[in-house]
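Take a look at this single chain in structure tokens; it is the form predicted alone.
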Amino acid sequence: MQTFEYASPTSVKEAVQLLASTSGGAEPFAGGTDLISAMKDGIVTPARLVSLQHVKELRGIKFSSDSGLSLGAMVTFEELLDNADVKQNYPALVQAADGVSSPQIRSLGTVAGDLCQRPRCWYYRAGFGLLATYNGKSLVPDGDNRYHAILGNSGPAYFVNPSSLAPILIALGATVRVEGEGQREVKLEQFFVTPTNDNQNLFALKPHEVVTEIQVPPPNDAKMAVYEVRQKTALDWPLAAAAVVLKMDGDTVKSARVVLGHVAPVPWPAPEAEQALAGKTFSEDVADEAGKAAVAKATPLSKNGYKVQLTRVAVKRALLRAVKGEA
């Protein structure tokens, strides 16, 4: 790892200002459990390392029936675990969060961390750039694409965003509040960038923008729920998830929300299943023709075509479990 200058801020204003101070390149640091690792593999070199650990304003779990769930940058995937308000009104939040087992990460963890994760590729990860090329050629389509896109993968980029927590709240409605020269709301589902360039930023960030809260609409007696498909039980990121929002007049369903999880660039609408649901009277039949439609258009590459079922399966099983509490 390369030598770093580590600064300590106790303000957003003050973060913000030590970010943009370095001619070497500045990153942010928050609970560090992906930051670090890029770090290691010589992904990142930043200058500076810029802690938010003591910017107090960050933190915080506020819930109101009226304005709905904020959550500040650095809430930690524990403390979004054990919130009352959370529990209650945001079940699939917690769903999603109960999916990181790992209680490193869970202590460590923030919210706003998980959103801003580098991509897991693996080529990326030894060195070959978010595009994975090579002599101007992507590794991907001929190489081990196991755990690749599925959707959203006509080139260039390939990789799957590892976010737990961003299925969810974009199918609940989030925005981003982010702080630089000024302060400004992103819609999440805006915030994620497909990258056509390796230096291509990931999000909808300015220069020396960071993150200080996330907030949620109130929940207005929807039925939610989050599935996802894992290889194993232990720590380990979901080869495909879904987080679905219905609301709902009796056993018909009005509207609907569906978005996937770790099967494109960017947290993946699935505007045709939301389609299959509106107007239905729900049934297990209903919820199978929703999976069929969330993965019409994929387009898998050479060794990842098991996702496409392993996704439908999760939306039909994301529908049961948020309407009849059934996976």
Second form
Amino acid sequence: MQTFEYASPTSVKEAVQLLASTSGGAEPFAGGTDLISAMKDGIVTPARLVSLQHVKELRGIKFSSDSGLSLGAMVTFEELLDNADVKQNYPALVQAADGVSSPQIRSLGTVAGDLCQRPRCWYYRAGFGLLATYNGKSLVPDGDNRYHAILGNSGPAYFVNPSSLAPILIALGATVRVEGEGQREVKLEQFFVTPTNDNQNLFALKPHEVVTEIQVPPPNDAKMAVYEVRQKTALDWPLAAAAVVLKMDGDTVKSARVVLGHVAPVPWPAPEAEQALAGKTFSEDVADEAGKAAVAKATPLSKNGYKVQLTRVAVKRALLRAVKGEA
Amino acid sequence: MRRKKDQRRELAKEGLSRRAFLQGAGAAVSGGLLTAEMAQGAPKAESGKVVGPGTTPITLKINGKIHKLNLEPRVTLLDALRDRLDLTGAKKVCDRGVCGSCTVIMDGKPVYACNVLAIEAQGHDLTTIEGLRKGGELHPMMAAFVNHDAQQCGFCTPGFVVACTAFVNKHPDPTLEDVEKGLGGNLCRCGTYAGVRQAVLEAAKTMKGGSPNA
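Same protein, different state: after the form predicted alone, show the form predicted in complex with the partner chain.
To see the whole picture, the full complex is given below, headed by that same chain.
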């Protein structure tokens, strides 16, 4: 790991100043569960780390049935999973967090860190940049792309967004609060950026801005679920995932949000699936049709056609889990 | 004890604060051991102060003992334990926060020591595999691992024992399914999982009322 300066501020304001006051590039440091490894691999080489560990204002979970849920950026997966309000009101958020199955990651990994996670693309992790280029050409289309994108993959980016929480948070209509020179809010759906060059920020953050809070609207009796398709139960990222939030009137779907994970460079809303559900009387066939619609525009690469089927099934099973409570 | 008190009184007389004394002492006995009592006043990283990239004083509380080191901010807790403090029970295998062989307990929670910077571990209570065993007695989790032959080559074992201890502390009455799910953070290439699960179930019974040390 390259050397770096380290600072441990106690306020967001101070953190922002520390991020801004170095010319060599600075990284905010939350749980470190991914950043430390990325630094060991030399793919992130900040001149300064600004630890957020002692910034108390970034901690804490608040819930009220009127204003919904507020998650401090530094809330850990363990805190999220153990929170009674979250369990009772946002079961799908628990299902998503539960997919991060390592207790050691849960102890330190944070919700904002999950949202701002770097891609797992093995070309990126091996030092070929976000766009995995070698001699001016992407290594992905002709390479081993079994875990790469099947949607939003017309290039030059082919990796998949690795966040566990983003799909369900987007489906719930979450907003991210960020602070830099001032404070502002970004809809989580607009937070993720598909890069067109290797140096582009993957998130709608201006220089020296940090995520301070994630706000989730009240559930209002919505049915919700997450379904992840995995190769194994131990720690790994899903092959495909679907998050669904449904407003129901008896057996009829009034409206639906369907967001896919691990299939595109950003969490991928599936309006085709939402349209396939709206106004329908819910049944297994309707769920299957929604899954089919979600992947209708998929453009798999040479080795990841299997992910189309997995994604279709993930949508169907998430819907069945949300409405009928099926495992 | 009396000598220490006298010493402090002398320092106070000379107008030296305890903190200034400790800062001096820290530099002098780098890598050495101070008593917990002396280090209570050890300064934490000053808010907003930038340290590094060179070495900087770092204070770690490991297995109840205070250690003062001079480390670069980039040194991980695992490297500090193994290379500076001769606590080699936590193993360095993947060094990327995946395999679990470096698991230690920080404030009661399991963490990958390779994923924690030593400088970030300041102010936290750390327990390593060395701290689970007190005197000549095996920790109940260690005894259960022996009883159930829950190791083969043994390289993942210290990490597993620490992770399992943290797991049982949080889940005192686990089912087999809980154990299978709860140990997702450790890998064993020999495949001793069946033995490990049985060991955890047994240790959970003998640890009722809390783990003696962690």
